[in-house]
Every structure is written in C-alpha cells, then in structure tokens.
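In structure tokens, the next block holds one chain alone, the form predicted alone.
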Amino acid sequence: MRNLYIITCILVLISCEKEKATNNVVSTQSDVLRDLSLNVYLSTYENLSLRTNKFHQDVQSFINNPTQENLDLCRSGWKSAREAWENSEAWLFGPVSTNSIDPSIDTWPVDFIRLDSVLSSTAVFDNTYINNLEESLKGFHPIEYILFGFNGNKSANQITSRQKEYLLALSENLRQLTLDLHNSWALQGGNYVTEILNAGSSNLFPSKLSAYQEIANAMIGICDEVANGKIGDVFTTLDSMGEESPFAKNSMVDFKNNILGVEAVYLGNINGSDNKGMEDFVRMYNLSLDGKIKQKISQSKAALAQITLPFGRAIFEQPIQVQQAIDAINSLKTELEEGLLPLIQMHVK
C-alpha cells in the first residue's frame, strides 16, 4: 500500500508539473501577442503619426517663411517620419494593407512626367484631389523630390509657389493617412489591436497559430523585399533611378530601419522598451535557433553598415559590400522561414 501511495503522489506531481508547464506556454504565447501589439506595433504607429503631424507643421512654417533653415527642418522631419515608417514595414499586415495605406504613402519611383503635368495644371490641391491621384504621385517620395531636388541639394529659393502648394497638400495627406493608420489599430479607434490580443477567439485570427504565422510571414516578407527587391533589383539592373529614397540619399537608412523593425519584433524591444517578443516564444523550445536568429540579425545589420556610400553610388563602387548585404539578409530570411515558421507551426495552436 505504501508503494502504491508513493506512486500515486509521484503521478499527481507529474500531472501538476505538466499542467503548470502547459499554462506557462499558453501564458507566454499570449504575452508575446500582447506586448508586440501594444508596445511595438501600436506604439510605432502612434510615433509615426506624431512625427508626420510635426512634419506637416514644419512644412507650414516653411511655406510661411521659406528660409533655408526652415527647409532643413522639413528635411529632418521627413527623415524622422521615414524612420518610424520603415521600422513598421516589418509588420505590413492589417489596415496598412487592407486599407491600401502602404501604396498610398510609399510607392516609388516618382513618375516625373505625370508629376510635371500635375504641377502645371490648374487643379486645386485639396485632400480629395490628392487622394484620387495615382500612388506614385503622393506620399513620401514626391515630398522627398520637392524637398531635396533631383541631386539632393535643392535650395529654398528653388521651390516654386506651385510646388509649395503641392508640398502642403501632400504633407497633409500623409499626416491624415498615418493618423488613420494609428486610429485603425487603437483601442479607442478601429481597435485592430484587439484582434491580435484575442487571437484564438477573434474574427481575423481564429487561432493563435494564425496570428503567429502572420507575424512571422511579415518578418520574412520584409527581409525578402529588402534583400531581393529594394537592394537586389537595383543592384542587378544597375539602375539607380529604381532605388527607394534617392533624392534624400536615405536608401541605406531605410534598409537599416527595416531590419531594425525585424529585430524589434523578435526582441519585443523598440525605442528602448523591453517587452516580450518572438524570442520569448523561441527560447521555450529551441535555444540554438534563438541564437542563430539573433546572429543573423546582427550579421545583416553589420553587412549594411559596411556600405558607406549612398546606395546609388554603392551599386557601382562597393559591389562586394552590396552583395554581402543581400546574402546576409537572405540568410536571415532563410532562418526565419526554415527555423521560426516551422517552430510556430509545431507548437502554437
């Protein structure tokens, strides 16, 4: 009888430990979704909205007092907003996609022929007119072209009155679209964030697995776009006019911020915060994979840092470094595809 009692106790303890482990897994999976949704995704969109609002104010100041100093403030404001946007491209799902906000604010290259036609027209540049324009005529890049000029050295007195009208309308449209994007996620707005928080019982994410796969595929997608689209396509064709932010000489910064966005999702860390990210899920099951993903992120950042020239020159003058960056980011993509995604499919329900 004593032996039976001991065996029973052991079985009860084992059962309790298994239940405790299961509860910890479920809790961690939910915590990752919570922290990413609130402290990375929503926080970044709020930051983006604040920065585009400040940029619009800078444009208004420049138009009222078109000094070189005020133009420089506009340029800095554009780059600041651009940073938050490029970080957020590591999660191009939800309203940014379904509401076509991404193509409305970040289509390139600029259509110069159509742009000249718009500027020479007598159209009133109100928000309705801007919204109805084709995507290559609005958003970050036509703004970039007006602010910096083709060679990046435009002076304040070279910006015409008509360009100022268009710049003001474009900056207002950018401000409104990024505000809409933030509101679509916000708890007090469209509340998309709750769809992820309630993954497993929400309309868009009937299981936690579907939410985790969306997150992982977005990380994979931006790695593919940076390595094989933003960098690779331009490098293959040696067509610098196809680069993302040529007028501000900001393309390399864009690429780096895309990878920093991937890192933020993996670590749950953006703007100095320290929350649960995908690493907390991975570390429950595979410490080796966690180390590999972090190593690939570091290698991608290091490879991009080795390109010391503006991207439009680097494709000609630093081809080895450009190819190494492509290879490093593709290696990160592969690790996410062949390591992270299968781990999610195996352990998340």
Second form
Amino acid sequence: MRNLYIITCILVLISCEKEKATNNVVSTQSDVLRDLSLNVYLSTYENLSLRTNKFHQDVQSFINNPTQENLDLCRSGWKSAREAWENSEAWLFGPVSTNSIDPSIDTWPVDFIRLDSVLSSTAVFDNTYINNLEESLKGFHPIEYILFGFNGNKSANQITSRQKEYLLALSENLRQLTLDLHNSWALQGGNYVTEILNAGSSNLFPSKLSAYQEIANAMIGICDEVANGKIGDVFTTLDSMGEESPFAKNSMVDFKNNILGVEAVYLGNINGSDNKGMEDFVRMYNLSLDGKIKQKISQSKAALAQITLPFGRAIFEQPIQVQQAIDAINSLKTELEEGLLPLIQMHVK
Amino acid sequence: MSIRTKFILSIVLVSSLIITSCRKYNESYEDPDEEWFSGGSQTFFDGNTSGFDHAFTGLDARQMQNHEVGDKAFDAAFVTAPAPLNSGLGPLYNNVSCVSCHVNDGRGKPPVNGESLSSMLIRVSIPGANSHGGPNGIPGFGGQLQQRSIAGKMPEADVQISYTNINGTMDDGTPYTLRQPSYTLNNAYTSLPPNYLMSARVAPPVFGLGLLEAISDYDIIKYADENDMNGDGISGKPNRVWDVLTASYRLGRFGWKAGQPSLLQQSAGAYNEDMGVTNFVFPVENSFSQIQHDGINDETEISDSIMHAVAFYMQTLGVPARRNAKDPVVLEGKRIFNQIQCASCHIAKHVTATDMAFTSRSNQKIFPYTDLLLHDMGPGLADMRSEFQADGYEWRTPALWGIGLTQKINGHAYFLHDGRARNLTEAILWHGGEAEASKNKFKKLSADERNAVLKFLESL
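With the form predicted alone in hand, show me what the form predicted in complex with the partner chain looks like.
Okay, now the whole complex, with that chain kicking things off.
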C-alpha cells in the first residue's frame, strides 16, 4: 500500500512537471512574439521615425545656414535614418508592404531626367506635389543624390536654392511616411503590433505558427535579397548602375545593417537591449541549430567586413571577397530555410 | 472447388475490379484531402505575405533561373529614357512597375482617402469594334487611358471617382449599403468624343495563372451553354480574342473580360499600355501618333528574353493552400455555396492538360473556382463596353482561390473588377443577371448561414 502511494506521488509529480514544461514552452513562444513585436519591430520603427524627424531638422538648419558643417550633419542624419530603415528590412511584412511605404521611400533607380525637370520647374514643392510624384523621385535615394552628388563629394555651396527647396520637401515627406509607418504599428495607432502580440486569436495571424512563419520568411527574404539581389545582381552583371546608395557610398553599410536586422530578430536584441528573440525558441529544442545560425550570422558579418572598398569598385577589384559574402549570406539563408523553418513547423501551433 | 464455383468467383472478382476502376475515374468522386490543395502539386502552405509568391516546385535549374529573372523584372521600376537602368518609362503610363499595381503578386484597389489612382486603370473606347473585333480605341487616346506622363508631356486626362450609396436589406432585415461608382475624365489633353465608353479595372492577382493557362480549351468550352440549353438560367460563353503573335483568334482567358489569350500577350500588353514600355509583342508606343510621343527610336525598350522571363514568372507562380478547409462552419458554407448555385459559374475543380514539355503544370488537379467563361452579370455591374465577344453586361468569372488572403497580403478587401465592393458580402450582393437568383438565395439565408458562406470563401 505504501509503495502504491509512493508510485502515485511520483506519477503526479511527473505529470505536473510535464504540464509545467508545456506551459513554459507556450509561454516562451508568446514571450518571443511579445518581445520581437514591442522591442525590436515597433522600437525600430519608432527609432526610424525619430531619426527622420531629426534629419528633417538637420535639413532645416542647413537651409537656414548652408555651411559645410551643417551639410555634414545632414549627411550623418541621412545615414542614421538609413541604418534604422535597413535594419527594418529584415521584416518587410505588414503595413510597410501593404501600404506601399517601402517603394515610396526606397525605390532605385532615381529618374534623373525627371528630377532635372522637377528642379527646373516653377512648381511649389508642397505636400500634395510631393505625394503625387513618382516613387523614383522621392525617398532616400533622391535625397542622397542631392546631399552627396554623383561622386559623393558635393560641397555645401554646390547645392542650389531650388535643390534645397526640394531637399526640404523630400525630408518632410520621408519624416511623414516613416511616422505613418510607426503609427500603423503602434498600439494607439493602426495597432498592427497587436496582430502579432495576439497571434493565435488575431485576424491576420490565426495561429502562432503563422506569425512565426511570417517572421522567419522575412529573415530569409532579406538574406536572399542581399545575397542574390543587392549584391548578386550587380556582381553578376558587373553593372555598378544597379548599386543602391552609390552616392553616399553607403551600400556596404546597408548590407551590414540588413544582416544586423536579421541578427536583431534572432537575438531579440536591438540597441543593446536583450529581450527574447528567435534564439530563445530555437534553444528550447535544438542547441546545435542555435549555434549554427549564430555562426552563420557572424560569418556573414565577417565576410561583408572583408570588402573594404566601396561596393561599386569592389565588384571589380575585390571579386573574391564579394563572392565570399554572397556565399556566407546564402549559407545563412539556407540554415534558416532548412533549420529554422522546419523547427517552427514542428513545434509551434 | 467446382468449376461452377470458380466461374462465379471469377465473375465476382472481375465485377469488383471494374466497379473499382470506374470509381477511380469518376470525376465526381471527392477525396477529402484534396480540400487543401488548391493548386494541385503547386500548392504552398504559406498564408503570409509571401503566400502568392512561390515558384512552382519541379522547375529545373534553367527554369528556376528564368523565374528569378522574371521576378526581378516584375519588381523593376522604370524611369524616363534615356537612362542606364530600367530606361523607357512612358511617355504615357499608368504606373512604373508591375509590382506597383500587383503588390505582393496580389490584387489592386481603387484609390482611397485622397490617394491618386495607382493599382487601377480606365479602359476607354468608342462604340463599334476594331478590325479584329476588339474595342474601338478613341482616336488620340487609344484603348486605355494613361493618367500619368513623363516630364514635358501631358497626361491624357485626370480621373475623378465618386460613389453613390445604394441601400438594401437582407431578407432577415439586416441592412446593407452598396456604393455605385461613377467616373469622370477631367483636363483631357485634347477633346474627347461625346460618346466615349469607360471601364474601370483594378489589377487582378497574378498567382496561379499558369495553371489556368494550362487547362485545355476543350475543358473550358465543355461548360459553355451560351443559349442556356439546359434551362438553369446560367449561360457561360467563351470569349474569342485576337492573338497578336499567331494572327489568329483564340480562346480568351485572362483579364476581367477574358480579353487576352495568353500570359505572354497579357503581360506584354501591360508593359506597353500600363508602363509605356515597348516589347516584341507590342513594339509601338501607346502614345504613337499622339502629340506626347517622344520620337526616340529606342524600341524595343525591354529585351525579348526579359519579356519571356516575366511571362514565365507569371506562368510559374503557385497557389496558397486552403486554411481551415475541414472546419465544420467552412464545410457548411461550402455546402450552401453549392446549394445556392454559386458553383454553377465558380466551378471548383479543373484538371490541367497533359504537357510533357512543361511537366510542372501538367495534369494537375486544381481548385480555382472559375469556369473562365463570360456571364451576364446584370445592369449593376455592366460597363456597356464590349471586348471581342464579351458584351457590356458580361464579365469572366474570376478565380476565387486565395481570395481569403487579400486582407493579409494586400491590406484591403476591395473586390470586383473596379474594387467597388468593400468586402465579400458586398461583392456577392452586386451579382445580378445570370447570378441574380443565387444572390437572392444568399439574401434569404440566415445570418449564421451567410457567415458560413463567408468563412468558406475566406478559407479559399
């Protein structure tokens, strides 16, 4: 009888432990979605909005006092905003996609003939005018062209008054679009963030699985875009005209920031904060896969760092390093496709 | 065992085999597992942003590369010529890239909240037909209005859209409001004739089209019943349209009135008319003979290989799998959908033709929910503008697969050819003509039954 009592107690304890473990799993899966939504996605969009706002102020300062120092501040401001934007390309889903904000702020190439025409016109660059412009005439790259010039060495006194008017209008448009983007995610705004927070019972994510797949596919998507589009297309055709951010010679920084965006989602870590990310999900089931993904993120960053020339030159002068970067990022993509996605499929409901 | 017993056993065995065999080839036999696989073996279990953007499985390396080249070309934003990259936009155009209208390979929408016209365009013509039986373009405008132009050129006209509310009630007293659009052209660059016709069209989704292209003509035409010989109130008429490359008439399949016979011609026409980008199928600028023509001798503005790659990209986009296909409410909705005869035009299942040269879309059992035929949809939806055999009341039954993902992938739920319906219920309530009886049966349903039909549609 006593033995029976002991066995029963053990069975109850095991059962409770199992239930506790299951609860922990469910809790961790929810925590990952919560931390990614609030502390990576929303936080990055807020940061992007703050930085474009600061950039707009820098542009205003430059126009009021067009010194080289103020122009340099604008250039730094552009790069700072660009950093947050490129990070956020690791999750190109939701309003940035459905509201066509991505093409409105980051279309390449610039329509130079049209741009010349716009600048030589007598049009008033108000919000309505800018909103109706083609995507190839607004956003990061036309701004970059005005700030840096074709060769990246434009001086403050080379920027005409008409270019300054246009620059101011474009920076305001960029500020507004990124504010709209942040608001579309914000709890008190369009509230897209809640769709992910409530994955499993929300309209757009009827299961946690669908949210996890969306997150992982976006990570895979940006790896593919960087390796085979942004780098691969230009390298394969040896046509530097396909290079994004050529005027600021910022392409290599863009690529790195894309991969840092992937890393932020994986680690749940952005701007020094350490929250739950995809790694916390992966580590519950497969420590080996966790190690591999981290290793491939590191290798991707290291391979990009080996390209020391501006990208437009590197495709001709550092082809081995460029190919190694493509290979490293494709390898990361494969690990996410063949390791992370199946793990999600297996363990998230 | 006696000879007689052996004989009887043989008869029983052979009969069983024949019955089993017949059942195997009975098309009405339903395999419950098929519910999920809308695109046959080209079905993808991805209900997220990339749900409409999966390349076919089974493509060889060369085909996969072709698909990827087409994918990138689909995204390419064109700029004013001459330019070193993506040169050749306009001079007249509706948008700058394929993806600008077909966002995430999905559905366009009418402008809302002060937006400009982006993923929607206006076809125009005057009464009569051109030499091939197609719409008779307006002299000085052609068959499609381009409301945008490059610098120094005038757009053909501005488009103003207004809506008039139409109130109605379901049979259980539930009120609803539909909105009837009307279109006005302002600031035309030259005078428009007094009797011109307009037809607004939103960009349709582009996934799964290769599978629709692979259905044999016979398997489409077999559902045609132009004179309603079976008396069910549903006709179904094939469109016969002009194939530019073969200079012959073929079955129309693509576009809101089935005005295009192939994906190559459909996408080549879009390059030319929508973006002003000339190609080997349509090498003459849409502005030719108009004052906006740029006079630059740069035709064709995309290479033949890019044109083929984009068509191939569209031919090889798979279909998202159903969601909740076995949910009891969804199954009840499906039953009602069939019962109220929606399925008379929105035919669920087709089998693509055997094609040993293109095996990835060969002999696939697919569930697009369309008959690809023209139907009179009543005066409410009529544009009074004919397109080959399609008259002003007729529209091609659109495929319903993937329709439940529109909100998630495209961020809106505007349906029908001009996006006037703001949700699926409104889309159903706009059905008239041959579909009037089905619409009225829908209105007679209880709220729970209507909800079941919607849940079924959302699961597609």
